[in-house]
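A single chain comes next, written as C-alpha cells; it is the form predicted on its own.
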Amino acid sequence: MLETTSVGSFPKPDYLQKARTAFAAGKLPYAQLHELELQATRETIRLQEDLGIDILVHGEMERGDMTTYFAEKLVGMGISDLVRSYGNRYYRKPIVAGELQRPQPMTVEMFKYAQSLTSRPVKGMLTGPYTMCDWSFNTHYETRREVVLAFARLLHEEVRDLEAAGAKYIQIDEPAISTRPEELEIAIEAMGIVTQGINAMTISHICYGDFKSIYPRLLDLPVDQLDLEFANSGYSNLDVFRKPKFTKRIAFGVLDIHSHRIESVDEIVAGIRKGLEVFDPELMWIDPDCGLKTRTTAESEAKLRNMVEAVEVVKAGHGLK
C-alpha cells in the first residue's frame, strides 16, 4: 500500500557522460564503457535502497534514448541525423526501413545484473510498441498499424523473457499514448499483443498528453498498473479520472521532473492526499511525474528523499502500513 517507487531513468554521472561520449568519437572501447555504465548501475541501486524505496529500476544507464536503445538492437532499423525532441534536446529518430527482428533479448542481462544487487524487486524496463512506432521514421510497412504490431510481436519476445529472467514487474513504457487519441485502439490491440500471457505484473507509463481525450477507454489497455504524472499538472488532471472510477492500479506522479525546484514533504503530502480522495489507497504507488535523467543527481536525490518521508507521514496519517 502506498509502495514508492520510480519510472526509469536517473541522471548519469559525469564519468559515464564522458565515457559515452569519448565512446561515440572511437576513443574508447566498448567493455571500459560497458564497466562505468555497470558502475553507475551500482550506485542507482544503492541510492534507491539508502532512500528507501520498495521497487527498484535499474536507472538505464545503458541508455541514451528511451526509442533509440531499441532500434539500434533491432534488425530492420535504422536512425536519422539529429531530430528535436523538446525544449533544446536533440534525439536521433530511429527509422524502420526494412522487417523487424530481435536477434536477441535486449534488456534481459541489464535487468539480471541490477536484480542481483539487491533483494529488492526491480523493474524489467522496454519502450512500447506504439512509442516505438510513434517516434521513428517508416520507410518499410503500408501502415502504422502494422508497424506497431510488428513492434508488439517483438517486444512480447523481450517481456517474456524477462519474466524468465525472474522479472515480477515489468514496465513497458508508452508516452505517446495520448498524443494521438485516435489511434488508441492500435495502442490497445498492441498492448495485448505484448502481455499476452505474461504473470508478472505489467505496468504503463504514460506522461505529457491529453488525459481526458483517452479517459475512460484507456482502462482497457491490457496492463495490471497505469503510471501517471500529476505534480506537473498541479494536480489538475486528477477530476478526469473521477467518473467513472478508476479500475486499475496506479503509479501516482508527486514530482514535477521538468522543474529544479525541490518539492517539500508538506507539499507532496497534500498531493499524495489529493490522489487519496480518486484512487484506493490499496491499489497505488508513489513516484515521480516521468524519468529523472533530466535532474542532477542532487535534486533526483533531495526530491526522492522528500517523496519517501511524505509517503511515511501520510501512513501514518491515515493508519496505513
Second form
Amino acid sequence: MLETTSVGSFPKPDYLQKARTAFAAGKLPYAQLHELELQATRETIRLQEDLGIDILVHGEMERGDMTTYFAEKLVGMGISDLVRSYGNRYYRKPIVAGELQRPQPMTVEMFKYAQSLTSRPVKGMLTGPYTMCDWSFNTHYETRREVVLAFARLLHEEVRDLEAAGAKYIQIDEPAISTRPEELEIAIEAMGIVTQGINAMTISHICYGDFKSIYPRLLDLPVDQLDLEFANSGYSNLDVFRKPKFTKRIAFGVLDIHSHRIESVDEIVAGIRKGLEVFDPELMWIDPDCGLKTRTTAESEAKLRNMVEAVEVVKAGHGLK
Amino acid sequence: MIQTTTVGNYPKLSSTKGDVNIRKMLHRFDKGEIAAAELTAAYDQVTARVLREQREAGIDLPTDGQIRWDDLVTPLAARLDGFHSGGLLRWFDNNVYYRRPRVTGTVRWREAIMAADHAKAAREFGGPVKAVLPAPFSFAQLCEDQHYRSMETLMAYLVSVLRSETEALIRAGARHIQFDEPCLPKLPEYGVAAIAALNQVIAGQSAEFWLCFYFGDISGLVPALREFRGQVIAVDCVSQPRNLDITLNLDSAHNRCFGIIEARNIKLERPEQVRAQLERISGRHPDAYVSPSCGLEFLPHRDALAKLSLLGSAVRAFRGGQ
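Form predicted on its own already given; the form predicted together with its partner chain follows:
Whole complex next, starting from this chain.
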C-alpha cells in the first residue's frame, strides 16, 4: 500500500561521467569503467535505502540511453550518430540493420550485483519491444510489426533469465506506446510474448504521451502494473483514468523530473490525494514521473526525500499505516 | 521545371570535425562561460553551414534549418505576450519532445521575431530562403489554453499575431512563407475553419504562401484545400503514401510540393525509385517542388546530407534527361 519506488535511472556521478567520456575516447579500459559503474550502483542503492524507499532500482549506471544500451548488446543492431530528442539533448539512435539475436543476457549480472547489496527488492529493468522498435531506425525488416515481435522474443528470454536470477519485479518500459494508437494492438501482442509464463510482478512505465488516445485499451497490456507520469502535467491527465475504472496496479508519478524545482511535501501530498480519488490505495505505488538521470544527485535526493515524507503524511492522514 | 526545397528543420550538430558544435556552445552559455553575442555568432555560423550544404546538394529553395528553434511553436510563444512554458509532450509520433506552451493571458505580438534572422539567412544564401511559421490551427492545437478556453478565440488571437509576424517577414524581404499544419490531417473536421484562419493571416499580403502538411493522411481535407488562398500546397507523401495520388489529383490551381524522400528513416531511397516518382509528378505538374517528407532533424547529420544529396542529384539528372 503506497509503496515508494523509482522509475529507473539515477544521475551519474561526475567521476562516472568523466570515466564514460574517457572510455569512449579509448583512454580508459573497460575494467576500470566497470569498477566505477559498480561503485555508483552501490551509492545509488545506499541512497535509496537511506531515504527509506521500498522497492529499489539499480540506477542504470552502466547505461547511456535506454534503447542504445540494448542496441549495443544485440546482434543485428547498429548505432547512429547523434539525433536530438528535445531542447539541447541528443542521443545515438539504434539501427535495426539485420536479423535480431541475443547472444547472451544483457541485464542479469548488474541486477544480481545490485540485489546482492540490499535486502530490499530491486527491480529488473528493460526497454519494451514496441519502444525498441519505435526509437530505432529500421533498414532490415519489411514491417514495423516484424521488428516489434523480433524484439519481443528476445526480451522474453531476458525476462526469463531475470526471473531465474531472483527478480521479483520486472519492469519493461514502453514510453513510446501511445505514439501511434493504431499500433497499440501490436504493442499488446508483443508484451504478451515478453511476459508469457512469468511469475514475477511485471510493470510497464509509460510517460509523456497522449494517454487519452489509448485508454482504456491500455488496460489490456499484459503486465501487472502500469507506471505513469502525472506531476509533469499538473495531474491534468488523471481525468483520463476515472472512467472506466482502472483495473491494474498503478505506480503514480509525483515528481516532475524535468524540473530543477524541488516539490514540497505539501505539494506531493496534494498530488497523491488527487491520485487516491481515482486509484485504489491498495494497488498504488508512489514514484517520480520518470527516470532521474537528468537531475543532479542533490536534486534527486531532495525530491525523493520529500516524496517519502509525503507518503508518510498521506498514510497517517488516511489511517493507512 | 521541377524544383527542390526543404521543409523546415535540419540537424543542428554536424558530423564533420571542426564545425561549430552548437550543443557545446549552449552548455557553455548556460554555465555563463560565453556571452550572448558568442552564442549568436555560433548560431549564425551553423545556419551558414546549413545553407551552404543545401546549396551544394542542389536545393533550389532552402529554409534556414531552424537552427535557433527547438520546435515549431515554442520559439514564437516565448516572444509573444500571453504565454508561459509548459510540460514536455511528444512531438507527434516521433521520439522527440517539446515544451507545450501554456496560454495564460491575452496573446499579443510585441516585436518581429524571425525577420532579422530571415534577412541574414537570405543574404548568406544569396537568394530566396523560405520562411516557416506554424499555421494558426496547429499553433492553437499545440498549446495548452488555460486562458481563453476556446479554440476559436485562441485561434483568432493567433491569426492576429501571425499576421503581424508575416508582415514583418515580408518587410524583411521574405518572398516565400510556409505555414505548417501538422495537426490538421488528424482533425479534418476543422479543415474549413483552419484554412479560413490561415486565409485571414495572408489576406492582402504579397508573397508566395505555402500550406504544408506532414505526418498525416490528407484525404479528409480535399474539399477544404481548394479554399486555400495561397499558392503552394506541400504534402508528406511518405508517412501516408496515398497522399501522393491525392496531391497529384487535387482539383485546384495551386502549385504543389511533394515530400517524397523519407526524412524519418536513414534507409536511402533507390535513385530509380525517386526518378519514377519525378516522372509521375512532372507529367501532371511540371513546375512542382519536391522535398524530403518533413524536416530533416529526425536524422543524424550525415544521413540528412545523404538524403538531400540524393534528392538534389536525382532532380539534376531528371532535368538533364528531359
